[in-house]
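Only one chain comes next, encoded as structure tokens, the form predicted alone.
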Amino acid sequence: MSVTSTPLTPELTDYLRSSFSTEDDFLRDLNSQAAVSGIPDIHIASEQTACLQLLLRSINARTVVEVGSLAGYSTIVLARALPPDGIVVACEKDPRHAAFIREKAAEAGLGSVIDVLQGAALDTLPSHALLTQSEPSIDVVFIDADKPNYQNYYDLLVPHVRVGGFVIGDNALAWGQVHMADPENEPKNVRALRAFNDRMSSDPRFLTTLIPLGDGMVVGLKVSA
């Protein structure tokens, strides 16, 4: 029994990656090919993969909106946790990145599951079918995009998340600086992430926690409309 958390050392992180990850050769090759294509080497950590899929499967998720998909690593992780008739709406601003995601989705056999919306999410999402239905129809929202807009994505999407669904924000630990009053690096982004964490943790519609895998995920279960 312990009343304090165990710090994640590099050795413990290696253990998590070797024992609790669903990363496979396809995803590793995707990262290599993305780098060759000039796409930044930025994606969720491998130890986050199984956790995300567990969350989706725990609520029998069928509809996911991902804001910020880059090369599609997390997009494919999310899509693999859905039934064949499920959908991941992958929002990616850069047209070159969006084309890469479509290519890899097809190679993964997930072309019918992954719907890539190319353009700024705040512009493209409002007219998507998932946001124009009369009742909330989104099971999971995963936000991993420009940090100052996290709260804008939240405001747009939360009304369309069903009770019993999840909202998940990546980089919740802000590269280890979320607790700092004066962040050393990327202060604008760090403060935006802290404000988002505070927003989620204080929203009475959600039961919220922070899972310290990768750079941290703030996870909110919608318990009331």
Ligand code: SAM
Given for the second form:
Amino acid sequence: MSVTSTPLTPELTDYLRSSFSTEDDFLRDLNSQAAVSGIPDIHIASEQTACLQLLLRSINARTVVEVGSLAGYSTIVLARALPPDGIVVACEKDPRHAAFIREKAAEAGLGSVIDVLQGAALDTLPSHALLTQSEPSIDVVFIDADKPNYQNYYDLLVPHVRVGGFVIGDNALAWGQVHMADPENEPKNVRALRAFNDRMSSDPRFLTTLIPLGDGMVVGLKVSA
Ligand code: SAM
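Please give the other form, namely the form predicted together with the ligand, since only the form predicted alone has been shown so far.
Up next: the whole complex, starting with the chain shown before.
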């Protein structure tokens, strides 16, 4: 028995990618075409795909809100883990990205599952049907947009997440700097991510952990209202 964690070397990451990813040719092509269209290569890592889908399927998720969808890579990963009457509300500020996602969602046969909300999420989300119902009706929130607003998305969305649902924040390791008192790169974003992790892990409504796949995901299961 050991109390020492095994660090994820590049070789172990390759192993995870080859054995525990649901990335397929469609998603690989999506990334290539996004690059050609000038969309930055900042999507989740392929080793996060199966983990996200496992989380959604473990609670029979039907309703997902994603904040920050880029070219739709993670959106399609999430949508594929839902039943045919499920919905992913994909919040994306950039109109070029939003148009690209709509095109790819249709190509993937997921046009009726993926609802792209173009605009700043704090402006577009409050009037969405999922946030105007009297009972909490969101199964999963996946946050992967502007880091200083993570806590604002949390405040807006958590009251609408059902007990038994998940809140997931990407980049929880802050590009490997989350533990640093004086981060060298993007210190404002690193501090925002650290504050978000602290907020989630100290919220008594959630049972929270950090899954160190990709750049890390902080994952909270809502255990009480
Ligand atoms: N989740 C995506 C994936 O893995 O495929 C990657 C998302 S990328 C890291 C962040 C995205 O958030 C960008 O496309 C950016 O335009 C979007 N974004 C930034 N600020 C936003 C805001 N206020 N509202 C909605 N989207 C925003």
